[in-house]
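Below you'll find only one chain, the form predicted on its own, shown as structure tokens.
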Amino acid sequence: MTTNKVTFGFFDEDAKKEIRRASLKAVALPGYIVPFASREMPIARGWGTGGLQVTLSLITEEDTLKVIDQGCDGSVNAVNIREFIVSVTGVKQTMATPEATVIQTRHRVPEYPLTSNQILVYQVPIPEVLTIVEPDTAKQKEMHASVDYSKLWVLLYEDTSQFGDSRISSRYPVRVNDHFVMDPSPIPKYDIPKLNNNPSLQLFGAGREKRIYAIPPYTKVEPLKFTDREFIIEDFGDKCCERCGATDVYLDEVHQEDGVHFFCSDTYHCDTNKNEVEDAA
């Protein structure tokens, strides 16, 4: 009688192979949603199990890991996921974006430009972009197959005609490689342009919904918009990060007793910029 051997990365090899196959299919069909057998994890579904499973299936002993939650390396979600991955793999961990080969993220794309040697894994709560306009899953598949996104266009038109712009503040629909329209996960509009022609491999995992999809390196990604309308990202006006002074980044709005304060969402970028400013002074 044989006993099960504890394998690298929590999962057994068959489980990792199945997730890798789904990921490879997603890479071959940019923006296409691929089902996979989502496993039970030692964290609750909805807390990043999809991204965690993708990360554990592809990470190797040579990799260096970074985990962020809304740009922050020190949040509860980021710390717990990072500690779990390190505990079952023993890989090196870092908070420096350029040093990481695998970056797992929730709700942000790092400010620091990524490279072709890096993989960005997104934690995704709702993978299907058509859910907001079509609840029937069979019809969703038909619409994707026929590239019929008329209901999304109607939603954007109604918002634009009434409010001057779309009210979708995150999860803004994007067209991948001039074909599938997909949900980019709840990243802000500010991060949408970073998806286009990005040299890194971007993988999206939804554990609760049991879905994986991908944007391969150097792939065309465009926000769904009308030709006579500019895609408008968040504008912070004359606000800057009160810690490092940065103005060309996505800022978090923090409400305190003495008023509203703004800080960099990306903690690594903030730390780096702060050190550079202090060195220059």
Contents of the next structure:
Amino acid sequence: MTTNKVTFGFFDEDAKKEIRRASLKAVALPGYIVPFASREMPIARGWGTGGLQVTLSLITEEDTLKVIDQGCDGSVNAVNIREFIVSVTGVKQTMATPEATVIQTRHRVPEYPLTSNQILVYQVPIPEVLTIVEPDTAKQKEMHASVDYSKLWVLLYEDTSQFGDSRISSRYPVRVNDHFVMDPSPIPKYDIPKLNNNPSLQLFGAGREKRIYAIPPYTKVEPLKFTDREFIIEDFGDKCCERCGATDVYLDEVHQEDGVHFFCSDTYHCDTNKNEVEDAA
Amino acid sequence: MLLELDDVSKVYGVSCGNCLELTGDSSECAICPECNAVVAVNRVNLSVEENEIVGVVGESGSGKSTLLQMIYQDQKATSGEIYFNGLKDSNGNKLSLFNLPSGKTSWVRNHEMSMIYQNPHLGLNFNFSAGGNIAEKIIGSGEKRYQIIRDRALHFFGKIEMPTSRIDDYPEAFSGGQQQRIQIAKALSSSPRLLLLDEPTTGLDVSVQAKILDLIKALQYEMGFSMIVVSHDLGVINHLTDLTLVMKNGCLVEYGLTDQILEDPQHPYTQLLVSSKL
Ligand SMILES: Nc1ncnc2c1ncn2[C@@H]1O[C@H](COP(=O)(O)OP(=O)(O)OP(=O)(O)O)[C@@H](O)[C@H]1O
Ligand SMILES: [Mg+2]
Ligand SMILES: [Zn+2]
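Coords for the form predicted together with the partner chain, given the form predicted on its own:
Whole complex next, starting from this chain.
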């Protein structure tokens, strides 16, 4: 007998099991890239299908979902992904970071601190951190196996020699659990310190490249940097969000005809901050 | 004893098991008549002391590069052992380079040995600046302080008599002789105990060659490391080395003081080599 009922979470149980198994292996080997059989999705690859598959494999009826694209719940991509997941699972959705149990994200870590009840799923375009210095995949594997990241260090050396600091502004390489070095996805340097010792489970899914990797809760994560140099994150000087007045957040630079404007990149944070400021007044 | 080779062989292809006996010095052939495997190196024994400079000569295909590659662990030997600098296992037995735990292998390569190749594309990463190439070796030897890495790179860049203003230039911006100098700076920047040189000056102008050989010699004298130099050119061997080994069909056929070998070669093959080349 056939039914038209869509399976919970879009995939059949075998597919979900395979993705979960890859995720478990990734959790067991923090920062290690695990291959999985990336599936066809009703969304084009390169639009978050890696993150989407991870989310669908682990989400349950009890979960509450939040999806953000560059910090924003309302962007077209975020809305599409969220509506798709809700349509195949019926889970609750939210924009409130603390209410969410599963957060799928592209290019940001939420400003609101995460808890051990939350899972953060990153959409990843390029999972292999070594591609910039070594195109040969066999050699990349060897370098990970012998924990030899000297080529990445040379890149840092060259930038420091020629420009005074690393020129990498997003996808800054991080060392996980004092071992593997991994690509944290294109989040800004501003978000890198938040990866360290984070209570939430952080999973990274790359759909096109068919790879999953993970940072388990409370894991040491450090940016790759020389011991005699500081890791310098984006500095917005005396700029604040024009909408809510926040200064201690990552700001988006918006270029308009009348000049440059600054707004919170994290829209939920901006909304709550604005309300608090107004309530206090 | 810094380096000890004990019956080291390398066979390319599937061996019939008798290749080593069926090839070599006496058989006039390095290809096994039974199974057609190539015996690149055939049961070589060799000891190199601290500070010693050993030359390796022999015709094309005699196994010189393969020998160096096995010492540097670019190639795994088919049989035999290579002992380095008294490395021992936890029971105090001599530990062959081939049996090192994987972390230790890269440690030996990064800290204790360096290789200079004839082709600068093998020894240098052309996507990195000259300074970046030198830094790679220093970083590989465990240094993670930028200022120390930069200062040491500048120091060795100066040692090869290059203007320090050019340290951030990329390899293609340098001449062939300068690229070899950069390889030297890179190789020495980790202060290795053993420097392996595979035809370091072949293909360069004679005047450029002489300057590079003088530089190598001066740095060896100053820093005090052992060297194994492979060369076709008996002039290079004469200029640089104390001891010479002669290879033929993968076998070591003669080994002794360089002066003696060049003046009074014993093996007929060496006699041929010396008479034709000098
Ligand atoms: N990867 C390989 N596969 C198969 N055979 C090889 C390989 N590398 C080397 N050989 C063979 O092993 C033998 C020794 O080669 P090797 O490069 O060590 O000689 P060489 O003495 O350095 O020669 P040259 O003076 O020309 O550099 C040659 O017969 C060569 O063809
Ligand atoms: Mg050779
Ligand atoms: Zn704001």
